[in-house]
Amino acid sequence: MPRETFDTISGSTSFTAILGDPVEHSLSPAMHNAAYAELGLDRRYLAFRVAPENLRTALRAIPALGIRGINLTVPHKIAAARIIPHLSREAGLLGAVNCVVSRGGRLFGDNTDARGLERDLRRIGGALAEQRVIVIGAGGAAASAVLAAIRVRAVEITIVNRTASRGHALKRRFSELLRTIAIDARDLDALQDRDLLRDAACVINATSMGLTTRDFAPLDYAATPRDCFFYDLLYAPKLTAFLSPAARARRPYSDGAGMLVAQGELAFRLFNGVAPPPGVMRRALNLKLGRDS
């Protein structure tokens, strides 16, 4: 389809979406869609707004409509999980779904944002191998969060949340991986314990604080290694407020828009069975947030 006539839909036009309640500050459309144009495929992203309580009946949804694939976000995630038969390990694992698919008629259900991140971690190139990571946050963000610190080889995890008893929880999921890998969980007063953050090799937002807060927890940025890589799940056209207090003290940082990406890219081949062509989402993200490609 050439890519003038990409406004145009028709009958023969297929579709991907993202369920989520808000939706309406999503990017995902914009990743999605440019890669369709520049497969010059007959296909489109939308965003629907569903509420809560509609979500049972919007997935249900999915076969009769012949969509193709569904994302997941806020609050959708851990519901979904409970509501697809057929979920993926790694679904099962992090008790999350943001990837659907419908095969025969009957819903699968996958979970991209722990290799999303763990792309997005060996992409920025962190020597991670051997090292602490600092995970902030207990629930399903933080669950990919651990996840992928897993992957890139992390020997040590500590989980620091609000409630530690959240985080002794999410540490006992990840029972089952955890022979050569040690992990502990504490309260918020952790991130400012010197001792403790001292051999961090990263650090992890995986909350909402500073999206939903004006400000972030206390954190003695400047006991942190210089070389610590702070990383936050959120991202927006502006440092949050975990990034800048980072960026003031010169340590290296990103947001979560790489990841993002990433999850995107490998939704995207989930949905259509062919990879987006190499740059096109991670340029029409940047656009979208006023960023240089």
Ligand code: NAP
Contents of the next structure:
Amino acid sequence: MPRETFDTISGSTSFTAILGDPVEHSLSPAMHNAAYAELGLDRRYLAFRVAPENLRTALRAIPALGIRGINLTVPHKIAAARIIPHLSREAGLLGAVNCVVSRGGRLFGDNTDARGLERDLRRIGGALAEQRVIVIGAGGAAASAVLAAIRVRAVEITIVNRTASRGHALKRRFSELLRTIAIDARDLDALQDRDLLRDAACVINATSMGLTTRDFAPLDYAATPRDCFFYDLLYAPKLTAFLSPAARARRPYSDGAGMLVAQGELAFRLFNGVAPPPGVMRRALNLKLGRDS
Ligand code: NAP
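Form predicted together with the named molecule structure, per the form predicted alone context:
Once more the chain from above appears, this time first in line as the rest of the complex follows.
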């Protein structure tokens, strides 16, 4: 960090932060601090490594320290939804919190992941209305992906997960909507089911495969339509294990960098009451990922 960054922190500087374990890899500080610098706000965004057993204590300290708001990343999103008393409707539906705002000494939990992914799916122009979307995974990120798919008006959603019971539990979460949308839950073998893949308009990876493993589960990319869109919530300087075969099969694809920016822009507004200048957070992320802006 440049020396002047420390020189400009004073007793009146206020803070936002991300809590995770690990957290060193997070690119959120770069995005949020770029927006503060551009707006000339006397605020900074920090990163704290918080072990799961310390999450409750760390959350309780937020109002005590006057921290404006925090983001939560792996492994805290689901645990925080059980700890924070006031949840937005969306955080309650997803059973996961990715941002917490402190107001008048009280904590409010929200989740900007689904809205972030929805924005990015619209930006990249995949027309998913009336289409089938396959969501791989059944954790907090997969719940956001299912909600985003519903909002871009997909009508058939297949949840594919290694542990089938978790997939079924995720399906039940959306049971109120099941009269208008067909949601199905299958195990990983479904990724080789040509009948299922033949109709897919989009396949979304919302698992940590490719991050915690070198390879992705067997998937019959060639069975999907030529314009089937492959979207990986993971992002990395290089193509992910899920996207490399999609690129080889000449299918359109995107990683989750756009979602990260969009959920971050929404969180910034919640924390600060003002939107970040357009493009600033994206440029800061691209710089970190070694991409052209
Ligand atoms: P999570 O709750 O821990 O869920 C992990 C999911 O991955 C589960 O469905 C799990 O299946 C599956 N999985 C893990 N290892 C597997 C393996 N070896 N084989 C098959 N399936 C495996 O995590 P999460 O919070 O949902 O996050 C998932 C990913 O999304 C993370 O990598 C995170 O970084 C990313 N994410 C990105 C953004 C963004 O802005 N781009 C936002 C949120 C999350 P089981 O149920 O069988 O264990």
